[in-house]
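Only one chain is given next, in structure tokens, and it is the form predicted alone.
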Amino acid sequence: MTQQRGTAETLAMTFEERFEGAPDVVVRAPGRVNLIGEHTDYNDGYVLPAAIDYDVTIACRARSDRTVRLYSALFGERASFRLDRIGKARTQGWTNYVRGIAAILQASGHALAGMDALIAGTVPLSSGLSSSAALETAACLAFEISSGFRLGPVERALVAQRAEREFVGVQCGIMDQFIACLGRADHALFIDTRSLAYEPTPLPEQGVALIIGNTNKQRGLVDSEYNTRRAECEEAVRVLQLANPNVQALRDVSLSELDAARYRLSERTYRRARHVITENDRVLASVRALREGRIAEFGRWMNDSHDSLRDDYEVSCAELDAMVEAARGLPETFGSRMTGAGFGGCTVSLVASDAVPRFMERVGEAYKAATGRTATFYACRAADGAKVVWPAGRE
């Protein structure tokens, strides 16, 4: 907390330089890593993400007019818009996440005041760690405080999702915004994406570390292949409904039911459905293992998840596979898998905490030898969701 507060105080001082006066508050919202449960969210399935201690922070101050002035410390750019005329920016695309939040809040009946906001962050961009949801969630909390109302965390997550879907134009699921709002330190968050029921799931406080490995390969093909995978899952549901009209999504189907209908499906569609169904089972088994302290078992489920994503869902790539293989080759690694949409981006590994420097060195060397690329590693802890971080004591 001391480091976080120091960062917040530094941001507050920078705000004074940019906007000639102190901010009212500094808020933060975390990035996230999905520990297991990949490509299940749009199939009404289960996910197990954790908020991480890399975040987006916003220092903000209410204005007496209807203008929103922004400054991005990352891009070194200024921007502004008026609340009574919110259009989508053609350049400075980072502002659309803030504009979208303002548009959805107003469409939901909330009266907004203008705001000055300085935005900074430590979530690596284009890494699959959800910097966009962190920005949306932090912006929502900043508008709430500046305008004199407060949403609950679930409502805030739904506003942030609507902003990304309806304003930015990305048809995302709910996981990223949910964990950004509802994360808890030293816990993952088990989410049923159909009912939006959720439950914190404890992670070990000592002895293990979460290591995110960035392949530094940009996630090519994600949009087109994502749409293809969704269509393949929907096709599987249509076929499975012939035998059971109660099937609404793949989460309603057991592996035995899928196998019974295999002759009706193409081999590719069968394998896509098999991944989703078995991945849901892996999430449920992982939650049980974590609650009972069976870390080695959880690691095995992580490994199985990657193998299914690579072989059945076919969303991995050579770089992700090379990093996972290198991580699994070390005895201090409990489990390793790709995380995120795939075709690049990051892996997540559960590693003995006293072996973190060795893990980064050895995996980095093996990855460079296999791919010619240099990896970047982030040692993370599970963090709290969006909140006020300055001044101290204000919530």
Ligand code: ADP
The other form holds:
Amino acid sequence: MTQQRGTAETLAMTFEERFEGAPDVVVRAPGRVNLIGEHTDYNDGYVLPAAIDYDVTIACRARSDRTVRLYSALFGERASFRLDRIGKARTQGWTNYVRGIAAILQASGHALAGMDALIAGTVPLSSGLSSSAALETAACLAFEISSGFRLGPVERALVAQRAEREFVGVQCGIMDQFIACLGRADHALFIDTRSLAYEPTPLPEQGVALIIGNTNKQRGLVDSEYNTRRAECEEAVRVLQLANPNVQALRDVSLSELDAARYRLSERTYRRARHVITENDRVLASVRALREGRIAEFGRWMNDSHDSLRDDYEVSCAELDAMVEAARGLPETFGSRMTGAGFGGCTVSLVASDAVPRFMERVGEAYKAATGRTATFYACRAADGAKVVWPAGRE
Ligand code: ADP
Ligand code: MG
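For comparison with the form predicted alone, produce the structure of the form predicted in complex with the ligand.
Next comes the full complex, this chain leading.
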């Protein structure tokens, strides 16, 4: 399995080799890194992700029949399915994200045309950077264009989320698909996951770099633990509703209200709820800090977020903790935390731009010494959401 940074032109040429003739368009959708607001999205809370310049790219061409033919450059596999009978694939799991999009679009009343599509990507898989949402979102845009209609970006995000929940079977929140559709270059996106109100927030233009560190530890426990955390949050809501029937989600609860109900909650459920409630507060405070250019303060909120995820929510692991600790050991680091669901995957750090090579070297060494594993680092820029990238000038 290889991951290459190919240009849209290269992808268009590879399409010609695989499918004969040129594609109609090449679309891309980005992976994402969440700067702060972890495990808040399924609690109706706030998040602050940025789309990144690692993406899933699809070259596609409409067909006159109802067949979808796919080729994955990453897996070196071809696959096909018919739009009249979309079943879930048992092997070639990567096709389920595309099948799911087609199934949900059709279930929502859209008439789809068949399509030939070549899929490539640079988002590392299953590392917490949401390659799945990038694939879903790119596939949705590809079907829209091939079938001659267009969704708005929020609608596209909702289709992609439904595909992941209802077809693939992962009970995800809305954040990943939303940022893959609505990201903006050089901005983070503040999202209220209840109302879906959002606001792009500029990242510093100079002096600050965004570094993702991959622990290269597979996220083993993540599915079962994710479901357990969701259940614990629901349990906390049920108990908190006894005191206040207006509580629908942890989003509606303040820390003092939680503390007043502490005696009704198990110690563990209390800590889970405390993470979510304080994390929402941290997102609001850090968005203010970012808007007003207080990067050092922003970094401290990132650090606090990690500590809360480690101690109260218990979704970190030795590898994430080691990498975060190494990052924080450098004076050029503003802040560092785990990002994504946890139990492996990636960290995100804000670092003085001129210290990026030193950061990668030092943190890599310290991480290796602590865990025996080799880290991978990605220096990122915040990127645009899903869009057409070829031919030039086509929207
Ligand atoms: P994450 O979203 O954190 O990266 P997931 O397990 O949710 O991890 O999704 C990863 C899956 O998405 C992969 O196993 C693969 O099936 C699919 N996928 C992502 N990117 C690509 C790609 N470029 N080509 C083919 N499949 C991909
Ligand atoms: Mg995913």
